[in-house]
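Presented below, as structure tokens, is a lone chain in the form predicted alone.
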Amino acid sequence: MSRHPRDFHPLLRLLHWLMALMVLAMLFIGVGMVSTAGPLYPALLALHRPVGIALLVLVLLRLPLRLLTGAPPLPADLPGPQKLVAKASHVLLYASMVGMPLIGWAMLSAGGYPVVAGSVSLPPILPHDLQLYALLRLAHTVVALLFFALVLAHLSAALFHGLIRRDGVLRSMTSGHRR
């Protein structure tokens, strides 16, 4: 059975919601990490690194699929500036989903820390350099804050389309349209 032309590919929808849950988990893990120096910190850190690498792997699978299958057209009556913002925000979301884990991996590499995902120890991608580590740590924090602001804007736009406009944009990523 073929998909409705106003729907995202089913695998894209699955990856979207799986990654959305993981990103939400990372928000709470990250906030927990920066707000504690107590006994939970090592456990949160041990969870943060492999989830970040898993998100990187998933987005590297998702991006080519998105490029291959495309996105459903936006509603014809949507103003041009809103269409531009929608497209730009998706580019920024993908850039953030690739950039965040890479910046984290680079930061840990520069700090001389191992990056372990499950039982696999990943190689450093930068040489040990504490000044670079400090710069990348700041970059990771700033990009994380901007990313979560972007996620909130994305969620707000989705709810606007689903609850106010009722134009099928939200449905294209959730239950889909009926044939």
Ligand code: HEM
Given for the second form:
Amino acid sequence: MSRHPRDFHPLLRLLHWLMALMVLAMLFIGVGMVSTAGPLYPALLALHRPVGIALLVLVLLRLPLRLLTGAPPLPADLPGPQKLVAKASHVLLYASMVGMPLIGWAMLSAGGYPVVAGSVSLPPILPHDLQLYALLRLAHTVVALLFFALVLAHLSAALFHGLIRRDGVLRSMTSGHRR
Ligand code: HEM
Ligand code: HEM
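To complete the pair, please output the form predicted in complex with protoporphyrin IX containing FE (HEM); the form predicted alone was given just before.
The complete assembly is shown below, putting the previous chain first.
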């Protein structure tokens, strides 16, 4: 993640906003799903699985594009520790976007449940093992909570840059021009 072009690649910006919407939807669908034992449960799960797998496919396209095209540099007057936190939080956001769908897929595999994404039935990525299922089910909840907190911190940071510092960082992900 070291190249410094003037702007984010337009496809990276498109993927950022598309995936941000999908991630938010997934977090709310997930929580909604486990909070209902009613008739909505199967419909929510039928939405949760394919959107989660689509996120995995998109992040696997986004990461190489990001590594190839780089990111514009953060403002020169931003303190070093803030730059470090920004970069670390982006790495963690990418890790969550890869990790959450993989944990979901692995969890259903270990539980012996089908992993259906639309009309495609995906193969299990782990053997049937109920102890492993219980562990991954817990991991799916804990990582989702951490992901939620990270997204909230990221949103606050974006608003801090856009409304208080007005340093072009928010603009670099919207209209595309940092300066
Ligand atoms: C970015 C991707 C994902 C996010 C953000 C996400 C988020 C969540 C959240 C917040 C919950 C509720 C957890 C709880 O309160 O205990 C949940 C549950 C669940 N998720 Fe995901 N998930 C993702 C991907 C996936 C994928 C790819 C699958 C399967 C292929 C999956 C399968 C499930 C299942 C089966 C449940 C629990 C249903 C239950 O125990 O009743 N998730 N997810
Ligand atoms: C909801 C889920 C979201 C996720 C998973 C997410 C993820 C990411 C990631 C991984 C990056 C790093 C981009 C890169 O270097 O390749 C990024 C950058 C950025 N995001 Fe988000 N984002 C989300 C929501 C938002 C929202 C709601 C806003 C604004 C209100 C926002 C504003 C920005 C900005 C301004 C940057 C550029 C930061 C920089 O240049 O260093 N993001 N986001």
